[in-house]
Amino acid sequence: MNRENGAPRTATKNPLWGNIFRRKSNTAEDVLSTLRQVPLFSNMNDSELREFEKLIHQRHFKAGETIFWEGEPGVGMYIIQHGAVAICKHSRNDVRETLVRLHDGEFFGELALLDESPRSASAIAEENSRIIGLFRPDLFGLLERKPRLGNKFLFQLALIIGERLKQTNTEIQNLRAQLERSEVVL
């Protein structure tokens, strides 16, 4: 309530992260459609997806705009609804190296849902992009209100992180084998 004139106050629209329910309904269906593409939500039914839909935030990023910087505290994960994002590291002489380019339906920054450690890389929109954000406080709220659903999500997250760790270990082993074959002294 607006205490100055007694009239109900409309919710203040956050210029950075708008509530998706204030948008037109086809956008809500777009969000559900995007969530269905993401492996983190692949084993969820429509009712469960709608619970997550209530938690997420959308934002548009212009081409070249930074989504988050390497070294800043992580607060959540992001899903690319439309567009492209580069995950980058900066060298000591400030040269930007792109580690991977991500596109529609792909996600990044998911480790921030588990801890507050600094981001290991920067994320930069490579083209005008619509991004969905899921943040740790919202996930913790879900865990308190609907622990079964929250744990279902966390279990899926653990499976995906475990799979990525296995792939990383394989890549490290392959690189080590290449170094040994090249006879480079370590």
Contents of the next structure:
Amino acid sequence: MNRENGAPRTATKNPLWGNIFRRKSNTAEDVLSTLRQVPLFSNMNDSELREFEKLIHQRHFKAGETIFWEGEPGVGMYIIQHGAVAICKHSRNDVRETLVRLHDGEFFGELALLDESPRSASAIAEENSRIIGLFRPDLFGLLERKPRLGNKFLFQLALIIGERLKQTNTEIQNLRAQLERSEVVL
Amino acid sequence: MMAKTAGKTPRAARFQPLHAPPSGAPPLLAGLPAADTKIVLVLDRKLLRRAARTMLLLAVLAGLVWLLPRITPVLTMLTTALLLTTALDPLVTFLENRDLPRTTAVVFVLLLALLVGLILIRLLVPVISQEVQSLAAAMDAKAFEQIITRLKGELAGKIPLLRLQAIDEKMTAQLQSLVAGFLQNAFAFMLGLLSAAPNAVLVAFMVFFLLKDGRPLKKALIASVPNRYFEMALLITHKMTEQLSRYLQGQLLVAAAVAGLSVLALYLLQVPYYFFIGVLAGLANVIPYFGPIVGAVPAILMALLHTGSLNLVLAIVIAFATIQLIENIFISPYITARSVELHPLAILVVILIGGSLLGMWGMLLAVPVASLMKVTAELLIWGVRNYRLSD
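Counterpart to the form predicted on its own, namely the form predicted together with its partner chain:
In what comes next, the whole complex appears, and the chain from above leads the way.
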């Protein structure tokens, strides 16, 4: 799950200077502007983003609706266009523990783009949300049809996963240091 | 006073009297509502929704039963187009991979298929008409009698104990009609393949649009799936397409290899009409277990009719057995065409059903369609087991 630095960028709409000949609908433009905010697509130009726009699925979730359940086979990642999503884990007593709350422009479930292993947590819409889904079968199809673009995306995905790994390592080191200090105190 | 009992009240308690029966009611009527008692039927929404859904499903089923026999030709064309699309899609993807736009790649592949088709027709039509004429000549009673006599002589030479008087005239006539019927059916099928040209144009259009817009179409269809089943539907559709595509491509490659080997073997053995019989054997190979036998029979009959030589029959049997061996040991394992396994009994039943519904086409389409149904069922069961379908 990613939290971007700073507020998400919003598409500027100027009725006077906006391109009135643009053939793209508002929804398609919305999708493009959402994709531009996501670090996974940060190294891509507009024509490449349009290729991804053809692959993505737009879904609407009502508040309280489950996007996916923990333990289900993963199919792909989601990007929040508008709304809020809670990533939760359920304990044995069926008590829900929210791990993180995600908002516009943030994404989750990207590890499922690599394999079908079970989801490690559930994702539940906290309010009425418009969400973009990018799924493994479509990504694999893109890799076969346009390997250069697919590789560009996979490289970016590897960078993000690597970044997470570094952060996790730092956190483990901090925790170990805390533990060692507490043992000294004890 | 209307009690709201949705989803909580047991069914027996859903009939509730508005007023309790008067306390002084005669014992005979005890338990029954009094004459002036109003009965309020409390139907919960779930029950109503379920009933409506069942009725809708029944109506759709009835509609399908009424509609299906009327649109069988369209369905056959659509199934053929879908199967062809699945088989051709990797070629289009390959060209797209080489930086060709999708539409251009589709047009290129279809033009290539058209070219191959035209060359085949150009080569085959004169040969077919010639072979049908010579077949008619071979079916001439006198010629047939000569063949039988020659065959009798050979059999008597090989098996001295055989009572050749048993092969009387009646039997000869029966054998002649049987052989003629079989060969004519085989040739009618081959001619039928060529005469299906008008339908082929429609199928080609369907294949064009399915190849070009298949992905957006699939995306639009999946978009209508409710959120709860969305991921499952997406994964199942993908796995289904992948498995079926692998199966079909494998089958086509194996059929082509068997056809090529059969044509070569029959040519070397100098069996007449070697090309058609070889192609027929390749096509029949699509039908597991029975296909190889069906493919060998015309060659044996042809050898018997033309030469009456049992040595040639033996050579043909050995050739077909060797081809099957090569297919099973060297071709199929590398192509992994047998990924969808069906029980022989199931294959027999679906071939019979296909044959009774659509004739020879039905027999050819039966196994791929049954495989598709089997894969779908298996994946649906997998989906139900792995996904949480209710909140």
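It should be emphasised that the depicted structure is a prediction, and the values quoted were computed from it without experimental measurement. What we label the rigid core is the largest C-alpha set whose atoms superpose within 1.5 Å from one form to the other. Positions refer to the first chain, counted from 1.
In this core superposition, residue 175 moves its Cα by 2.7 Å between the two forms.
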